[in-house]
Amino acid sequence: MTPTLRIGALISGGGTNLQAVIDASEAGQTGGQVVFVGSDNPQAKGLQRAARHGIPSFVVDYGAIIRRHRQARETFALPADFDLDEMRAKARLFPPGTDTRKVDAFLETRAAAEAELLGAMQSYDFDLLILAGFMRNLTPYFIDRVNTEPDRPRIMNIHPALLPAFPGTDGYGDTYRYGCKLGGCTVHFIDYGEDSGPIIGQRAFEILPGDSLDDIKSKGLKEEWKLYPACVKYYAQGRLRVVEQTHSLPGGKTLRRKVVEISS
């Protein structure tokens, strides 16, 4: 398969899923190639993986940006096109009743970092952005500037749980502590919520009596490394379509939900 899909990647740590996508792409199994790797963490070991494959990389230090905001919010530089009211209205990352000061600080610092991310990404043409262990929630500011076509999302994420169960940063830990008999991973498109976007693919594994959390993580990673390249391949083949489904619920209620259809 001749690579045609240009893939950008964002990471925060070791980048094992990044490696899985790079390896599958170099083997001609995804229909794409990774054209850049970005990170919020200057110490991310995944940056070394990019270097070994000759893939250009960059860092936007989120920690430094957040510290600057805490020290001098009144003079903190926000993007010229940032609209706080618009971001408040769109973001679905906080439960109702969350302190508005906390919400505003989050949206402001992330938008400042995301503006730098977008600036760095402008140097590269890309068709799909994959989050491969990128441990930062994206705000509508960033999402809207990457997803320029509403019906064609371009940001894909992998999550260590069978969504919609156990969103958040510790999917395998939550699965373990809940006593689940099955664990798994999910690839989904990003939306304005936390791990709430339309599901593209999932893989599951059995949790056996006596399995430790480390056992579950090990099993899960092996499934992740299979699932992510497969979902990237679907995207490269143009087989993914996001549609809105409407469901009638008891009591006259209606549920509308965007889902991913995979064509044969």
Ligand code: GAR
Contents of the next structure:
Amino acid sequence: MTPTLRIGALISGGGTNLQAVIDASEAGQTGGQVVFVGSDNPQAKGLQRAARHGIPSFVVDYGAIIRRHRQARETFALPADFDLDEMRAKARLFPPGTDTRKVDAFLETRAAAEAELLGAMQSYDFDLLILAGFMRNLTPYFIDRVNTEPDRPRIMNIHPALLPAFPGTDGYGDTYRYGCKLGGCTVHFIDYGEDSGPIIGQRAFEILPGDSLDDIKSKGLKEEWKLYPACVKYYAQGRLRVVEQTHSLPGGKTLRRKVVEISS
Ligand code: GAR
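The form predicted in complex with the ligand is what I need now, so please give it after the form predicted alone.
Once more the chain from above appears, this time first in line as the rest of the complex follows.
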């Protein structure tokens, strides 16, 4: 029997991408099965989707953790293995010059939340973690503890834009307001930046005169529901490899970029 890829999922909201991966997996189309669903948001509707399919779920309430930190930073409990200097050096989530107090508060609160996530995930022996509308940036604290083998990235994200255009929290809104004639979605591996990791797959759609933001979101989600299961399937088939490419640029500069090769 072919081994089944064990998929964990993190969500924050409605979970329609989660549903697409569950449905495709149950239909035998991904080569995997979703073994847990975690959320940063106790109200996430997607948690009910997990329950309907008998998939165990858990919540780590990021909002409550952030409030605790704001109220009493001095007594805020950090994970025993948290190293602030290491995190400051690795994270690429803030532009240079960002107020260090803001960066530190972000790294401390997220690491505390991420330690709880890791604790909850520990009982599931998962191969791949998919972020399916998970609206929290992950820090190197979490990423390094999931990606334990350097050549085997294990965290995928779906983003509602054709990256590298429009990273951030409102990909379709940014696409709409910019006046783009094409929109799209991207599945990529997570790295230490925001929506900056190696791209696995993309799908595009046309934006027609008169399309509203809601039209764009609805066209985009339909593409996402096809793209995410397809990328998970590539992963299950062992067809994805991250390689570093080197390019010579005019002026003698060199560009290095990690990209995904998909074998046939
Ligand atoms: C999707 O459009 C997804 O691409 C986006 O949130 C939506 C979640 O919908 N993700 C991000 O913006 C991540 N930065 P869903 O909960 O119905 O899958």
